[in-house]
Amino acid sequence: MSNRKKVVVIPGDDAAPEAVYPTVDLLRSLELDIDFEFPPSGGSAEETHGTGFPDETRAAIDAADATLYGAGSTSSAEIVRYLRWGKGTYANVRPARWVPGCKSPLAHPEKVDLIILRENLEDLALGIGGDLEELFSLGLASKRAGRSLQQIAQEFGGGKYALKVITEGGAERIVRYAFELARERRAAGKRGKVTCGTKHNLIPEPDGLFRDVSARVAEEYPDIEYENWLIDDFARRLIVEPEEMDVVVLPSLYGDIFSDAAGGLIGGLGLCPSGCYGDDYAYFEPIHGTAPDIAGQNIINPTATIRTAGMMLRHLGYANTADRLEAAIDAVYAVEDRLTPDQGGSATTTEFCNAVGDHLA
């Protein structure tokens, strides 16, 4: 039988296929037993399939062992949510890590080391929503208000709702994702902390289900560090304090948000990779949109794309093969070797992904 691997490759949209097709490069370069497929997809698809996500494409996603997603628009749209809500990934890891030579705005960000853990299947995240008109016969009142529902909308002139829904299986499997997440981080010498952020004050009743769920399993774990924080408090020590902070479990929203946040803190959304893991599948997107504003001009920072495929490579069974590709686009920055402009150089993306296959030990 053969061990060999198969990932499916869906490049993405606007600038994100020039970050994708060098990486998939680098990759091939490094001779493992993976074979990458590229099925249709996205607007060419559209044009050739009349779908953005053939029927193939989705048979390839179910043969693969996991799938390098670049970034997309509206046309990869429904392949986003097969990967997510079809295959059930509801960990979606981000990691935030320092290094020296990226352009961190702070003036100290030596010790910026941490992992956002976004839920990805739950909160506003569902899509739930729509006319208020819609709620009115179950007679909904905020009692802050001291009013219905309907007689806020007729004084308001109508308006729209989103429902922010938190299970308790949904809040406890991605907590207990976090703490295990933290017991191999300390393992590996680091923290071994989790911190939770939520708004239970004011939204007691998802929110507030979601801080409790943690504070229980957290009583599991007396080995790791656990802290909950109000969310706008949260927001606050990430800026001031974000060498504090390890592996922070987060609802889905609040999950986008601070990853993007804590990528400004490093240096930007171009050095920022993601992993979504579910029971029996994954698969891997930077954390960055498609850059449309750069798309044909081959400056994409591919190093969200790379990192990124060195997640992959670590969950497909190759983690030393990961942390040389880690420890090669570290060294490319350590002496500002062939960087793109996002990071103060001038060079391509194809010209930084050839400095980190010559820095590959």
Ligand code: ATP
Contents of the next structure:
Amino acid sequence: MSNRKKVVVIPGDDAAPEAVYPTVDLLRSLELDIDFEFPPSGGSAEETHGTGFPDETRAAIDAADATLYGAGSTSSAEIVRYLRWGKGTYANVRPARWVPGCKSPLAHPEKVDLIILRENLEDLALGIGGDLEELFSLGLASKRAGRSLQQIAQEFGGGKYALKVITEGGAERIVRYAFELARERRAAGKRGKVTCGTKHNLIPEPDGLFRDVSARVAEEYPDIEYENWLIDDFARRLIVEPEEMDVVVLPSLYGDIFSDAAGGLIGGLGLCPSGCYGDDYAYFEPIHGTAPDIAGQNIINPTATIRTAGMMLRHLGYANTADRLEAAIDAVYAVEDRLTPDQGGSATTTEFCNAVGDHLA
Ligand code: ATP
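Show the form predicted in complex with adenosine-5'-triphosphate (ATP), please, because up to now only the form predicted on its own has appeared in this conversation.
Okay, now the whole complex, with that chain kicking things off.
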């Protein structure tokens, strides 16, 4: 049986493909035993196949060892839905590590080396919501406002709701993942600490559950430091004492928001990779969106996508090559050579990737 790995590449929409294609070229230059496949997807597949997610693309994802995903607009939404809920990729690992040369707004960005671990499948990410009227028959009331939901809605002419859903099992597996990750980081010489953030005073049901589960799981890991902050207090701490953060485990929405914030601390979204892991599958995507405002200009910063590819290589068993790739990126920043405009340079995406390639050679 061949040991070759198969990676499905979904380039995504707007500016995302401009980062993905040269990233795959870099990976190919490493001459690993990986085959890259580009099944039809997104906007172009809508034109040719009448859907952004044809059956053959789903089959390719199923047959692959991992998927590398750029960033998608609505035409790729079904693909993401499948990669997340279809594949059970509940753990979204979002590292934020500053390296010299990156344009951080902080005086001491060298303190930032953390991971936002975002629960990927529950919370507001489930997308359960609708018109308030749908809930009237449940007889819900606000103790704080002293009124029924119906009264509140009718007074203000109706409205919408979204459900914040957190399950015990969903919370437990992501928190456990956080502690295992912290142990790995400690073994690698890092702090090895878990921080949890919730708004359990305002939202005692789902956020209280998440906090209680995290505190319970923490007792099983006495070797790992653990703390829980109210999410607003966490926001302040992330800015004033980022060196206190190592693995930060958060429900989906907070994880989404604070991974962008952590990205801001190190110099912007163009630097931030991520991997989404489940028990049987993993896919990899930068945390940024499709950057439509800079599409077609060949100036998107591919660092996030290349580091994302590095996380994928690690997952596929190529840890040494992933280290080489990371070191090559760091070297480009260290000499502030051929940086893209978001980092104060004037290089194109292509020129940045060539610089990484030169340091790899
Ligand atoms: P989404 O909602 O899909 O996450 P978004 O609305 O947060 O997307 P992004 O596409 O992430 O938006 O872009 C936000 C801003 O950051 C835009 O101005 C975009 O150009 C910029 N940006 C995002 N990614 C990069 C990148 N890799 N390089 C340079 N600029 C980027």
